[in-house]
Amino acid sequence: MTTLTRQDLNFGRVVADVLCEFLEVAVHLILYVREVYPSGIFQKRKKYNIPVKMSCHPDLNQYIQDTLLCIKPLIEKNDAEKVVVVIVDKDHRPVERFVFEICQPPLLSISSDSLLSHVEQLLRAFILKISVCDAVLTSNPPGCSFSVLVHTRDAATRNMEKVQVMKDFPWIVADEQEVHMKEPRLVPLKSMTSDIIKMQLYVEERAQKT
């Protein structure tokens, strides 16, 4: 067993890779699950060993990608705190928020060959979950939107410009409405914990969407 710091082959490159490899196939995977759009424009692949439905638009690709790709560099240097999927009504008003914390630890204690693919198992598990959630969730209303929100630390919220990372693709501060949402009901759906990195899945989602 080797005990490393977050400074230690580059580690947060390394789990900004995984995180983001993962949250982009779970975005599609809560699109497609919450019917935000027209499941004709999903195809099947496979990810982390199972079937999962991703968008096969150019331009809903194209978003869900550069988001993330702003997103890495937080990630990479332990300033984000949660990454929320806010899925809107055609008023605009958050129905549902999907909601993954994050969290890195100080110092490592992992033996090499459990590094990744015991994650790989785990985050497998949160894609199984999201799968299924229309059973502990209620329908949206139809004509919803969604957007991508990044909680980031203190500190990191101070220095955003510096990290932007795309000039036409702008960090822009949430609206307080797709921020919290009053009195929402709270459906955990799944946590994980590892050597490098601690996550959990909730959401939250409006008690009355109609």
The other form holds:
Amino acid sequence: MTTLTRQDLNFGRVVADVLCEFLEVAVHLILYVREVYPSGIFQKRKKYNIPVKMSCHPDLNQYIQDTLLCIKPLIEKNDAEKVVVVIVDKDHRPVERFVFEICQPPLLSISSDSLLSHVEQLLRAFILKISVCDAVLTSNPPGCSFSVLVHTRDAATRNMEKVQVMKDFPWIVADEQEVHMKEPRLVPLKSMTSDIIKMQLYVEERAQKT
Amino acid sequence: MDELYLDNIDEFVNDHNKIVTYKSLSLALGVHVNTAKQMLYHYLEHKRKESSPQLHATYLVTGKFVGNGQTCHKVSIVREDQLEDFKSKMSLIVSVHVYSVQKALLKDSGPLYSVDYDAVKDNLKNCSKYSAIRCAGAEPMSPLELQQTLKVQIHPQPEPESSGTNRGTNTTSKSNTKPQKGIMGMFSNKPAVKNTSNEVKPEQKEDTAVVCPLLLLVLVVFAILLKVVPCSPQPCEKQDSAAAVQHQKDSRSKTKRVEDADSEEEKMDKKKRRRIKRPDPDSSDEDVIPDSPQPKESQPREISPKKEKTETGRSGMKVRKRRRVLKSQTYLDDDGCMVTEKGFVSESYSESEDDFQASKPAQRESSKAKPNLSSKDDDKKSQKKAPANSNKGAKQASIVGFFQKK
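Form predicted alone already given; the form predicted together with the partner chain follows:
Shown next: the complete complex, the earlier chain at its head.
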């Protein structure tokens, strides 16, 4: 059993890598399940020893990768509180918000034997829940698009500007209407607690989507 | 059938929003898979009669399918809305049963695999406990059997390499009992081999534990060649002369190895080890052996780059016990090495040339090794006192004086 602290950069990087990998799979799966893009652009891939759907469109893939690349430094430093995948309609009004609340413990003890397998099992459960979220959500109107929001602590926004300059990937302050939804219907999907991270996923759904 | 299972399935499907497959249900409730299939079917029928929220189901269809002029046995999972269409395409339907029940309309079969993956993983040791597919001969191996199979997989590799060498290594112990090869017979017929091998013991002591099967094979070959040596008794007699000591030692050592043979298995093992070591630096063993009858011809042995030679006077190297072979004198050295003495056994460990020179006249002394040990020690003590006054400033002179007095 090894006790690590947040000051251990390796630990932060490990968590950031694991989480960014999962978020990439989750975003692709959300886009597939909620039919944001036609199902024809998605192909079956393998992650966490289960089949998942991933887009094969290069621009879409690059966009998702760049987004998560900018989020990774925030996760490393535990500055990211939430990562939200917002599905907006043609009028740029949010229809659904898949909220990933992230919390990392400051002090932890790692047992290298089963740590990753347990986390993998929990992430697999998240993927499965996203796959069947159709049952608890109403269908979306056609022509929807999506965006990714990151809720950070105050001091982290300055770092985001620096990262923006370095990465050449523009990050802007989110619109209020995308951040907050009027009278959303809260649908919890899944929560997990592990040695390295705590995360819960819920969906804020607009009551009337059309 | 007990109706409680309906509540269980309803909890899984509606409350937890889970995908319930017949396999996961059978593992969760501990029932046979066929029973689980019937449960799902009854639950589906029950819920649809109650006109409860819409449920979706998938079916497993197996049967004969004719495609491209070929008939094949097809097993497919189809959604309920595609079931009738799929059944119509089958030439023969063997079985149709409910595969899963869930609230969501699945777009692909990926989540079905995920559900069974976790269910099987959680019950890895009992995943086939309720299965309908059984094989009486398929039983898990016990840990003991598993270890044995692993050993069998490992052992066959060294076995073919050592099959020939082991027989050679086990010469003295098994040669008499297992005359499977001519080599074995040669070792068994030559008791001198044991004594000669004892000489090699001290040199090859360190290597005893690292005997390579290939080296053992070389040993066997060497032993075959050694068989030629003991045929000529003359080199043994000629070894008495001091001038021919060096040459004869090699021949004697080899003859000894062939002629003398220890009855103990350990000595024979050590012999083999010595023999193994010897051929390594000696690339001309085959050339040396025929020269043994003639001491003159054995001179090339000295020239040959044999680090194992025991002639300290020449090279000033460490004495190689195995080289010193005397029929009458064999004893264990302080290092535990077998040494045959011609008179300079005690100096054999020293690396200086004086010891060698002193050993020459010592060879002319009584040939008994054991009494020489004690006598030499006593002589050293006594003579150290005597020449101490005469040879105060020269330590070597005192040793020389020891030999001169005699």
